[in-house]
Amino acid sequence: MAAGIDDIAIYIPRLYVDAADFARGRGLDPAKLQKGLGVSQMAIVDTNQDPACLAANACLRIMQRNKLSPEDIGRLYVSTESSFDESKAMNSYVIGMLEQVYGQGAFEHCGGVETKFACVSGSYALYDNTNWIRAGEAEGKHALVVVSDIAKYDLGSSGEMTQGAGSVAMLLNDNPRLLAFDPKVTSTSIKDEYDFYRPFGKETPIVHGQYSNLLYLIQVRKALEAYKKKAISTGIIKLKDDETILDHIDFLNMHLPYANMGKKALAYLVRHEWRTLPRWKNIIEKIGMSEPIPKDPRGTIESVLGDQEFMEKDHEFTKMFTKTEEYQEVYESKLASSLIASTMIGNLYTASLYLGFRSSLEFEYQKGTSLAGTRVGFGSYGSGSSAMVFSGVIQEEFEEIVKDMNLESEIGPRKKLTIEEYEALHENKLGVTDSMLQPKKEFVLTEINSSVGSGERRYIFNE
């Protein structure tokens, strides 16, 4: 049985943090920022929003816009790192907040979990919520599949620079118009590490942050060796000797914690898989020098990041094999379109992926691109941690969906804080109350009850 996303809706706060100015409040160089990184504006939730509400909101759009009711719904998954409850499950918050809406007790026949495996439990919940409807358990009703997280670090702290917040509401069924996830090559690579994560009662996560990015690549490199070996035996690749796995896959989507951690991942993918290619002699000789190999090639992360002339020199064969007119076509034709949104909106952790998705979506078909019957790889990354590569195909009623994607007008009309407003905001020194924006058609968070032993919270849905 069919199985995939058939809608895909985004909800992202109004607030955000221009990137040029953030840089000099921080007294550093915008183009570390800009260039460096990628990043050029950084939503920020107001302070009557958490990740529940955006949530609702962006699960709201998706039902409103496809007329469904509740008893449509067969399952709600909320896939999160930003929880505020180590009990109750942030779905049943969205179920509250969508049921002042469709009527109280309407969602009560609809299942689900909050899911946490920092950013790539909503790939295992996309993975799981597929797999309902192949095994015929939907029985002709939908699956929604929420990713939503604020990212935020420390003021002052190297990932202050790569916050955002946002969440992406996915509509999977049996007969999808968007996109049909390939079945039985779904591989993933998991290991027990601290690269990133934060531990309870802590706001903020504690990261290491070069482990961390080596470790994503490293982690989703064995997902695509799984992948690829899956691919093959199940027929839906067929290598040539010439050719890589990646040749085949027309699209690519990553994790990106930041757009040019992309750019980052495609680049290592791309030379792992084309070194035992006829096609990779040409490129040295381009290059000009030999691809670098650590001291200790089967060392641990830690010696080779300790490896500081290896580091140098990879780095600077990196940048060179970037500017060569073969990576060039691979990295325009498959990644650059995935990479506009993050620019504008920052780090979603969960839902990074799939912001990404909806921005391949929206601006290929923008530049007139044949997307019909391409295939979509995605590389997803959890810290702590785990890798899941997977695909499908774009669908031939793609078009009903993404012809009146704009990612600008679904935002809305944003304000610019300044670096006094967004500080008091990341510092919690305002009330709920005390919203910078007006609420208009959405649901917000209203009251946190403080005392003792509480905690619980409210949310009203503002016409």
The other form holds:
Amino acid sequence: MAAGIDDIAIYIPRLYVDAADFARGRGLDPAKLQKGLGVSQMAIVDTNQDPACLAANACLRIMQRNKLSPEDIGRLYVSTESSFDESKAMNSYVIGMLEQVYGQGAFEHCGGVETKFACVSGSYALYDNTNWIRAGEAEGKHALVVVSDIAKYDLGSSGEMTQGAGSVAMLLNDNPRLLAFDPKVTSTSIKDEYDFYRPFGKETPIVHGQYSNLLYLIQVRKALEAYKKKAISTGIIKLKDDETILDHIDFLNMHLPYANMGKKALAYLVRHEWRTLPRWKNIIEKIGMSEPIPKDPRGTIESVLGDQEFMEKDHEFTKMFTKTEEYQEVYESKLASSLIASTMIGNLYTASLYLGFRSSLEFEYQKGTSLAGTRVGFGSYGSGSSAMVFSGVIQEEFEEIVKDMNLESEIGPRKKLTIEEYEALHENKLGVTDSMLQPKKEFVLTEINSSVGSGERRYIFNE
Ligand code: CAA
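For comparison with the form predicted alone, produce the structure of the form predicted together with ligand CAA.
What follows is the entire complex, opening with the chain shown before.
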């Protein structure tokens, strides 16, 4: 049975910080954000927004656009790493909000949980719900998987340049118009790690930045190795001599903590895949240096990062590799369009990968690329750490969905924050009711009960 993504909707907060203003405020060169990381703007939540109302807003958009009633939805999963309750699941808040529009009890049949594994949990939720459909348990109903996050780091930390916020809702069913997932190829890699984590009670994570970058690459590569074996053994991809699995993936979407991490990941995976192929000889000749090897090739991530000579040479090699015509062709045709939204919005943790997918659909369609029947690969990564690699095929009906995609109009009119306004929001100096924007046709938070032992949240739908 086919199963996959029928439609996709986004909700992005309309406040943002401009990368150049941010850089000036921190005494940084704006080019570090704009060119080095691929960050131009970072979406920031208003005082009356939390990840639950971002998720509810994306859900409402997808339900209204498809004229769905609550009866049509069999499961509603919310994946997040910005959870504000250790027990009450975020989907319960979302259902509470949706019932303000659809009537009390309208979703009582609709099961689901909140899933957590840093940025990768949305991919696990998609996989589980796809299998619920494949197993015939859905009985004609759809599943809603919503990924929603606020990426917030300490003021002055290196992570602060890679913030953002937003939510992506995906409607899954057995007759998807957008993308049908390839069966029996989803592959994972997992390891107990401390690259990025947020202990109980902390609003911002503890981050080992460069360690997390390298771990992301290693974990995704391992998951890709497992995917490769499955894709070949199931027969969905047949490799000829001098071919790699990436030659058969038309578009690649990577987890994007910042846009250039996608570029880093593509370069790393392509190098890994091409290294053993005849074409590599030509690449090495063009670069004019052999591929650097760490002093201890079997060493730990720390030992590789500490091997300064190797790191510098590897950096130089990567830069030259990414300038080759061969790499540029892969980058432009498979990845570039997925990075556009990330540059404008920033990190969305669980939602970053799917915002990237949404971005590639819109911008490839605008270029006139023929999309039906093409294979899309996904490289998902969550710190702590796990990677997931999977794929799907764009369906003939995709145009029904993609023709109306317009990132700018879906975000709506944005308000640029001054660095002082941004810092006041960041440091929670304003109350829930001190919002900077007037909400319109959206759910907002109206109160967090501050009496001891409470913490209950109230939301309204603003007409
Ligand atoms: N002009 C142009 N480019 C510049 C520049 C300048 N003046 N100064 C620096 N750059 C370039 C650097 O060369 C570098 O590019 P390359 O990697 O291509 O060489 C880029 O800008 C970034 O510079 P640094 O590596 O020196 O930056 P940093 O160490 O200060 O911070 C970071 C980068 C580690 C990613 C940091 O922002 C961070 O900790 N972010 C949070 C953690 C994170 O995003 N990790 C990613 C993997 S984990 C994950 O994916 C889960 C998740 O969502 C968090």
